[in-house]
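Just one chain follows, in the form predicted alone, and it is written as structure tokens.
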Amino acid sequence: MKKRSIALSAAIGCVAMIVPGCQISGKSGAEAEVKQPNIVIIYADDLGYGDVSAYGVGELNTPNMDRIAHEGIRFENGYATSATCTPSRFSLLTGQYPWRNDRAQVLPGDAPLLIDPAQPTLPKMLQAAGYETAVVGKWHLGLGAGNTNWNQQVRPNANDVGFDYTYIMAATNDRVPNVFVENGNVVGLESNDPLEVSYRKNFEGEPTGKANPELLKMMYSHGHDMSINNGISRIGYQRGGKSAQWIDENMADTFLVRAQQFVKIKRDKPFFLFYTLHQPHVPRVPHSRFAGTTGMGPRGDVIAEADWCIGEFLKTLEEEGVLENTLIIFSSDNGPVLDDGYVDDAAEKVGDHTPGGMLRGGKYSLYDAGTRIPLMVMWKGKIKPAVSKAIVSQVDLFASLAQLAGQPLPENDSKNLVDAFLGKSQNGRESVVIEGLGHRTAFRKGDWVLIPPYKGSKMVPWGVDTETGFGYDVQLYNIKEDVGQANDLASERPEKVDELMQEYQAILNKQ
């Protein structure tokens, strides 16, 4: 197992200098009595089942992620609802399967807000229970109402779906605009240099990765050849707003400090923090403290960086005296991918490491590695360390946390599995619907996985070396006996195919 050796003497004191003055406000009264557990969801981006060393199937070392697993419940059958980012995030926050919303697919950087402000959400539910709520990190659920003017407060925004405080990237690492948005306002924007964004055509005179590769410090492999920021070309075009554009190497520190500040200010009353890491999504640009530390190239290095961030955040919870009253959920929005648009040696340097572990597929795929992801729950002193085989989905966090917070259970796809999440039961879902590219779905019930027939490429069409799971024939796998989904049993077990197909269709047709 590869271990990184890094001297990290410059912790939060130096990191904080990267971040401008914080706009979080709150009460300081130390005498306030916490009556409900704080809730923190730490959400990685494109992190696979095998990328967390606690699962025992990869070569990376992730001691801080492992701490959550070893001091809490590690789920072996934890699922994101989708093998791509936007749909999974939508489901986690709304308790609704993404395929029920046509727009819940990977969004462009200028997309309007995906979640209707009138829709019930997890943060709104927790607000009603008396929680202070925040999201810090990647968002990718749209902002504004269309034709967004980034030079004034963007509305509606993440605050309008239940978050009291928001500090997010406008879209994704690899999409313009490359700016942070705090409570609807672009951070650091100067009025004499307005920000313009287009996903249709470039602005006159602005360099692009395609036309000006000599300006790049990281070459694109497919797509990602448009506007350049920080020596990296992205998807989409932008002009102006130079003072507001981020430096990728500092992004992890920027988000970490904001998450820590929220905890320090809100520690005296119940809080909910959705801390959404950007790693290991492309472009993978670690801080110099982590560059070259894993031997696996930038992908391995940014996972080490993310692990360190988690460790520093846990340390803050301990220092503020709230760790033992904080429920921590760690997971990923979908499975892993190596080459996802940039030449960063992810495939060349992966070595013996298996990002998806023993699972087949990866990001974008209907096979299990697309949606079966690391999922751990820690509550120091309340949850006994264990490994759970219960089938659970991120869509279930809404109902489960509603039960924990004493709120009415939602009427959506979310199931109350609070006992499974707290380690009081090994009973999870009987079945779950998972999603690959383009709202194509598959169905798991017990040990069986049914993948319906779909037209389309068997490999991700834009050059990613991952199987989609699409085929002209129905597929059936017993993943207890065949975890790698190598043996299609559909022709041998037609009665099982018919049984599962009926149950699956009934769920799809449920209003």
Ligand code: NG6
Given for the second form:
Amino acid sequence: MKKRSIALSAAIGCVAMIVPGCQISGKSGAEAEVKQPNIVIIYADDLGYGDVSAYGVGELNTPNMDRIAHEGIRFENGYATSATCTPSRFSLLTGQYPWRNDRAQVLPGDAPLLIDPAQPTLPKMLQAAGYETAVVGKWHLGLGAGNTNWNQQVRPNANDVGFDYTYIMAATNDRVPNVFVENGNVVGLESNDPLEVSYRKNFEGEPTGKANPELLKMMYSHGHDMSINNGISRIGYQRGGKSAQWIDENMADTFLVRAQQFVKIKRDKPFFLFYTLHQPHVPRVPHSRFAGTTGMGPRGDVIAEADWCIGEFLKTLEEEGVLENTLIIFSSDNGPVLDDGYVDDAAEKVGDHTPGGMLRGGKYSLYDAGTRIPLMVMWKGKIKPAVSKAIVSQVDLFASLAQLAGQPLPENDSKNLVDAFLGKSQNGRESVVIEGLGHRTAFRKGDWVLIPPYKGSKMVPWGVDTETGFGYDVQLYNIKEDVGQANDLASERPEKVDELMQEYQAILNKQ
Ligand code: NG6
Ligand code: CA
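Instead of the form predicted alone shown above, give the structure for the form predicted in complex with the ligand, please.
The complete assembly is shown below, putting the previous chain first.
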């Protein structure tokens, strides 16, 4: 026992050398007996079903993601709740479908905290079970109470919804502010150069991508023509805080080191880490170690970078002796997209690679590639490797992990599917509601997908080459016979449409 505490303080010392001023508290309790598995959710941003080589349908090589798949359960019917980021993250953390909350839509970087600090959350549930919790990476769930002053501690923040330690970017890598926020404080800010943020108008005298394209190292293709940081223009305006502005090329390493550091300091506790990768979301800017490595342009290269990060992170779990006591869940917040606003050759260099695999649509879409994403669960020595066809949703992680941690199950949309997640059962959900743009939803039950009629553009209206899934008529697909959703059976099977519509409506209307 004594030896253990010495090792822990040595780990803290070593980590403090890597990251000066690190804010993770090494609370006493090194002697705590580990009864529950550590839990790590690694969550990619816009990674498609076909982007992970273990799924066998793309051209990329992702050996470390594949390791999780091959040593664990690889789900072929795993769903994010939404085809965009904020809503999917909201659901994962709250166990509530996103369309039940009006505000759960892609948020600007100055949006107030979306999750009510009084609301039950997955990390709070794990805190109650004795876990030390952290989020490292992309947040995109709002911060503060509105009119945020970034020059003082932002409250409420991610710590107020259940995380003991938080090291995050507020929104996305293409939205201001381009700074990291640690436990509510912007990292590296100097008091003589305050940070100002606006989504309404530019600050006088500040260059923008639109006015000053000569300053850009990567051109925008749609949107993304506002404030410039690191030669890349973003969504929104910012001024000042220069010492705190991130360098995109270093972002992966920055998050990885914090994630590793959390494990090193908390290895003797049960810990929960939500490690939220920023890849392959735009702007795609790999470190020079990965630039040009895949021949697929920046999109391929940042996926290679993300894969490497996962490998390094798994190595840390091994080196710290906790891999066998750690449940690892890997997934993505929504499906893939090629041109999402920057001229980065994603479409030109994709070649034969199929980011969405054999699925129709992509990010933003009600068709399956929008929400059916890579999902795998590894627990070395505890899970027998397998492929599962069970329908599971990220909204179910809350109840399933509550069951695992011996906590009361939440009373919301989250279902306890712990046996499916651990590969003890092939039974998942009977049905799941999935969301596309603007809280418009579709319904999957068994092999059937029902897409109700929606007005609106059939293609994503701001220039993304992806189908929304909207149509003026109801659509019905049989996923088993027609995985690519090419044959609309609605007119042939009106009784099936009626049956599914009733069940779907009942779920929508449930309070
Ligand atoms: C869109 C952005 C897109 C991306 C997305 C959110 C434009 C034209 N497009 O509005 O680039 O940032 O929002 O992506 O601004 S998500 O993965 O965080 O949901
Ligand atoms: Ca996303």
